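Only one chain is shown below, in structure tokens, and it's the form predicted alone.
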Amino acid sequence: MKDYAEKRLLIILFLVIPSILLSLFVVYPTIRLLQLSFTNWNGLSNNMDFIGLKNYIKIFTDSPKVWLSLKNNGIYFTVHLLAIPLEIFIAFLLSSKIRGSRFFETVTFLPYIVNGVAISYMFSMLYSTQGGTINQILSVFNIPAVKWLSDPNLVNFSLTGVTLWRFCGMHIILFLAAIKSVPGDILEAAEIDGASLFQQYIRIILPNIRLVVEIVLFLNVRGALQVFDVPFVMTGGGPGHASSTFTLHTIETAFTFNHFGLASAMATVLMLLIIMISYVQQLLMGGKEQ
């Protein structure tokens, strides 16, 4: 009976400590971004009144901006969707028995250990007008140099090359873990029968690492939505507002303009964009597995 009550304590405390953290960092802010969202308050003065959806309302009808950055938003979200079938190739060709593979997974996970600041910067220095690394090869087969982050209509897809070169080696990864569950009779017996690496990863690894590639796609959707350091870094938005994204615009709108208040709706607006972009996605792999 000791032992019991023993247990049972050692089970409520495992409980209660997550619980209260959950609820000091998570609930709580939560709960109070959704009260400032319906206020006026800009971050300085004790008094905010409250003004119902007004910010809501003001998010998608007075500022053009919100639907830009949506817009340069949508550009991280689909190379990054476009780029998971060749993650999860990549992650198969990992798998099997070849040599230096090892090597290869550290080197591919790299990027995502490495400061997004640091990363910035680098890319900045590669991409420069004048003297960048891309710009003096290019050169060398008589190709004028390209402005890669002040051309309006390139610059996005510039920044989203940045962000795919530092997170798609942890998918990577995460799609590796999936294919190295996957056991190895099945795909030996569809070697034996004469299935290629294609027809083995189109018939038995994608349908066997469909979980994890609904988690990668969650990470996708957050990501993409979320994107921040490096537009801020090695554009701050520009040139103009072209590179801005919703967290960026966001930002700009609480610490630059002190609307405390339409910020907060904005980061309840991109919570629930998340939610609802990540149910749809759920729904179109077919739900919950059996």
Contents of the next structure:
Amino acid sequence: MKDYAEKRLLIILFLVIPSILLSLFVVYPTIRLLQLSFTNWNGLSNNMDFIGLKNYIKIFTDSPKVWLSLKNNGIYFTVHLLAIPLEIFIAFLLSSKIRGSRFFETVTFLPYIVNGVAISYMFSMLYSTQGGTINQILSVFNIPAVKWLSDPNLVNFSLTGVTLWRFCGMHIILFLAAIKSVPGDILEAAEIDGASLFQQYIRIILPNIRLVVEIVLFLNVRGALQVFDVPFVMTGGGPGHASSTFTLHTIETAFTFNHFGLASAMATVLMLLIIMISYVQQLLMGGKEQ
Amino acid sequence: MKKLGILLVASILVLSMLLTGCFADKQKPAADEGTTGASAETQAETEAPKEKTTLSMLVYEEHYKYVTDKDSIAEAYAKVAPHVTIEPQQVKDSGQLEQILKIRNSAEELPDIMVLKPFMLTQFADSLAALNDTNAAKENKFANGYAVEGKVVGIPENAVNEYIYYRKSIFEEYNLEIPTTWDEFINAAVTIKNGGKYIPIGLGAKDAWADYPYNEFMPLVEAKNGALWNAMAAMDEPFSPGEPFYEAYKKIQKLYDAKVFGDDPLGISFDQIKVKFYAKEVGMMAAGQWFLPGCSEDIDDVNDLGVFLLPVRNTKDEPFYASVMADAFYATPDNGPDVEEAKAFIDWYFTSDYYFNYLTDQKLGSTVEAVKIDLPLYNEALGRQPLEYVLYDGGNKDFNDIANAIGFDVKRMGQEMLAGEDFEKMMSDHNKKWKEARQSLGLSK
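What would the structure be for the form predicted together with the partner chain, rather than the form predicted alone?
Okay, now the whole complex, with that chain kicking things off.
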């Protein structure tokens, strides 16, 4: 009886405490965010008016910078998406018994644990037109200095390169863990049957790590749509608004132009976009399997 | 059961810590918020005539270094008011200051003393205490001119001009005279560019704010009206040819098109280009008086440094107009824990030797009638020709409402102009958005 009460209390505690914390720090702010998104609050005044769906209508019909930002987010999303097959292949190579694979695993994962701001500063120096390492290397081949961060047509790709370098390692480690969970005897049998490394990759590895691929795809959608620290530190969204992302634009809307209501609506739209795209991706993945 | 007890206690502790962190400040009585480390009991025992108070003071990075390292403002004020502790806090730039103040304002946690830019006065006017009755306001040359609907919400610490800082030896090398018209200015820069040795003008436009001497101040000088923003707020299409904003930006575009800012002005930050100017790799730089202390410390031969006013006029026959901006407005929130102590501090500051020493060290002009700062380098530049001044006005409520509605940001516009954006399209787009915003805000007649 005593044990039962103890168990019961333990369960209640484990449920109640996280629930309280979740309500305080997630549920309440989300409800407040939704509430603000229907107002014209300027962030300074004590008063705010309920304006219905006006903020949402403005986002979709009268905010060219929102679309420009989303287009930039699209670049991050697409480049990272295209990199996924390569990441899986690298993970597959690392999973095979090659000399020093543990060392390469560590090196691959390192960028992920380095602080994003530090990475941004480091790449700012690498990309610099004033003696930056990359342009120095190009100059050896008589290639003129490239304006990696100040050319509006190039800046988003330069920034995507930084995020790719940062997050690739984490994806590879996730894929590696999944590949290692594939039973060795299947691969052994395939090898005996004469399957090449590439055939093993396509026919055995890929179908068996579908769940992890789905997770990485979700992380990609979330990461690409919420990318903030790298463009914020390296370009501040510039030149002009050329490298502004959805999150940067939301912050600018709230804190520079005092539209907290509109910014709240943008944050809500971002949340819905992530859910929607992830759902579509999941459908596509499921459909492929069937 | 013992294990469960420990778990229960630990859980309660964690929760109470979290909840205390969230709500403690709100539950504290207002009078207690300002007390220092001394415990309540100690205070009760000593029965001090005045309750100990801490006033937080939010200033820029450079200012922070001065008030903490060079000449401690806390120590200076402690001699006058021992019961008050001044606690300086720092921000990097005006953008960060604006963001921090908005966040702290929404939490009703504004610093007790804050140093604002002119354009922030209208934004925060409702949250700031009226300083009309302070001696500091009465003796200030500009305070009443920046009052918001009659309420003095901030007292400017200094009045600054915008200058072009230049290296005399580079000008001598290319036989350049100090330019007195806009075309002469561009020609001087082009001459340095053609020499191929130096970057003619340093800009550092990777930081959007760095183009402000051109993109923010020139329209006002062109208009010969410091309150141009307010005038624009009353117009439907202020970006049309013939209007001061358009004409000023046309001139700026001509300067940007001359490619006199080095190979990659958008790829270099202000701090990077500043170092190049110190190292004599750059011929000229546009900046306010705040730029001089750094130059004095880091340039080997200070005598090689000269200044002149940005010549915006078209011909030598026109009067020479220059902008003046009262800056660094000392303000205090009206719901602060001790508004009267904050006002007393502001009163002390503007009449103290500390104020005089600070302005002298930072080479800034005084805003107080009785305080005269001798600035020989600037006096030389100001004495070259008869001058007409335009006093920078940060913009009234109508202007701020329109600017916020359309995301009007002159510094970003400068970056876009440098990046090669179509100038005419930029102006016509702004006209369209401006007109629509005026209509939606009910400002059109």
